Amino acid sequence: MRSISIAGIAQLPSKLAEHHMDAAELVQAVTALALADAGIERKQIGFVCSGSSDYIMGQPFSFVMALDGVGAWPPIRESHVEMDGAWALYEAWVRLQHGDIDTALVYSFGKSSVGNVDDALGMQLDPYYVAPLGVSPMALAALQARALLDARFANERDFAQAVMRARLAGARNPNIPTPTATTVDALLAAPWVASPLRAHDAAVRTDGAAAIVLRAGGPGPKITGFAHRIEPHALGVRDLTTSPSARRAADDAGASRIDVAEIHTPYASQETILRNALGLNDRMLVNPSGGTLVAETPMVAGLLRVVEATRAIRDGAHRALAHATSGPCLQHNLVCVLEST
């Protein structure tokens, strides 16, 4: 396997209101920052891969229009995944293993302000048995949370404490909206939205973009492991209290001796599942950025976990884990392990 390093990172601040930038403008701004951080010119990039969702952006082929922000002339080698940018990063990493190119630019963008994200996510569900029910992602997460409570693996206070940890850490992150200060007891006093989950147990949806430049060899945090695993599509055949795919991805990526972990948790109840599956303990620093509970841009949140893990390495951590998820009840799980050089 070729040694692949993260040469440059960038993100636009996550915003609660619309960015007033279209897809091409978001991409142009964030890729320019990433290339500058890497010290690489656009013409030196051997491969470009993006992650986004036309359903969420509300227009067909929005990812094609976004290429105007990269500059596709002269012709470039380009690919796209209709998924979080973390999976675009995985494709770019695999592409660099071919050996004929040495650099890749990865970016993702999303705007939750332009439409109903839950409606778009509902299109991921089983088209015969689940989607026709019109069930929301929050309701499915509540089913998973209820399974945790029934199995006595967690309680509602655990969920509230996860939210508080995210808000306290997020208050130090200048790239996300300032979280509202409160207490665990105040969170528990809020009404249920989908029992046993409350409104604050769901991630705060935002607009934004992120980008990463990969380079074969060279300085920068090194990707020492990368893996993606999937649960069965049918919810009824899964144990919702565990995540075998996350555990398998972590094992295959060599996630051991981790100092910092950035995990993608669309709902507070899922932190318990992921901590267990990924083997995280109290000695590890988990989501020092605040994580997705305080700011989750659709199609960007997973890639941002890699950006934040890279920052942790640059700030002195030796090994960092970045996790991304997609689909209902943690269906897809991706793990990237970074190491300082």
Given for the second form:
Amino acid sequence: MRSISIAGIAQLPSKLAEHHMDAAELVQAVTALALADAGIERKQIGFVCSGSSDYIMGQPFSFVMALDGVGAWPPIRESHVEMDGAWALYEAWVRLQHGDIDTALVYSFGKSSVGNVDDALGMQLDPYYVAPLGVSPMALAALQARALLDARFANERDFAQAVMRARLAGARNPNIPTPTATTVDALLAAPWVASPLRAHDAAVRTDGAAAIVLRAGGPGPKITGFAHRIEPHALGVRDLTTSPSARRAADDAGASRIDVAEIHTPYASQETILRNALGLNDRMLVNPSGGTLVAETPMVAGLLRVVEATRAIRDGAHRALAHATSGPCLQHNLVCVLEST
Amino acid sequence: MSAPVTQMKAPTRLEYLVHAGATTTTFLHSILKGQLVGRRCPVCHKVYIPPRGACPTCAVLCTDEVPVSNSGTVTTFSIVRIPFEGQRLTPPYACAHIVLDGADVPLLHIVGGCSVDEVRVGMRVEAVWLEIPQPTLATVTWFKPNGEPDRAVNDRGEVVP
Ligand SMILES: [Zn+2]
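Output the form predicted together with the partner chain next; the form predicted on its own has already been displayed.
After this comes the whole thing, all chains and molecules, with the earlier chain placed first.
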């Protein structure tokens, strides 16, 4: 494997609503910051890859319009995934393995404020059997949470504690809306929305953008492993209490001797599943940024975990794990392992 | 044997409240004032209209607002001859690329106020505005011939100065 480093990182602050900047303006701003962080000029970039979703942005070909922000004329080598930017990062990492180019710029952007994200995510469900039922992503996550309770792998207090940890850590994160202070007992006193889940068990959705510059060799945290795995589309054939795809991705990415993990949990109940699948324990720092429960920008949250893992390494960690998920009930999972150089 | 199922109805509706963004918002404000205002790239100095958030060549924000003329030159066109749902005009009519005086990229719009047979590359046209402007480019109904002599257009679609 060719050794690839994270040369630069950037994010725009995650906001509850970003009304001022359109997609091109978001992309121009965040990619300029990442390139400056890497000390690389745009014209030196060999490959550009982005992750976003027109269903989220509410505009056809929003990713094409956004390309103005990276300077796509004269033509550049460019690709896009209708997925979280973490998968764009994976494509760029694979592209750099070809060996003919040495640098890549990866970015993603998303706005949860322009539409109903739950309705948009419903579009990815089975069109014959599930989508017509109008089941919300929260209800599907609740089904998974109930399976966890029934198997005695977790209780509702565990969910509330995950929210508490996220809010305490998130209070120190200058790039997200300030989380509301609370107590576990106060959280448990809140009503169910889709039992056993309460409103606060779902991630706080935000608008934002993130970018990463990859470089073959050179300084910066090194990617030592990168893998993603997916589970069957039909929820009924999966064991919802576990995540074999996250476990396989972590194994393939060589996720051992981890100091810090940044994991993508759309729902508080999913932290238990991911801690088990990814082999995380109490000796590791998990989600020092607060994680996605306090700020989840659709299509950005996963790429931002890699940004945060890079920050952790810059702050002194030796090995960091970044995780991204996609699809209902943690269907698709990606793991990227970084190491200090 | 039972009758084959040939159709399954699963209606879907997604609603959005999309914000125009900083650049488009200032453009729509200028339309309300009866003006066409583009933006200039601070690096390559191209004037874009409608303005773009970032210059696609230089990847920098186009911050300078530049008023452009109501008049311009047709650089290419097509005659629309078929009806379709939601059509604003009755066919036949001409849609055209029009490079407004003071702009560097063409604006896609309609040429009206004349027979479609008169529309040609190099033709000089000017904007016809609705009396009560709305925040949309359709506030310019179309561009009509302004009677000036034709300009030369090269094979790259640029108006020869
Ligand atoms: Zn320019």
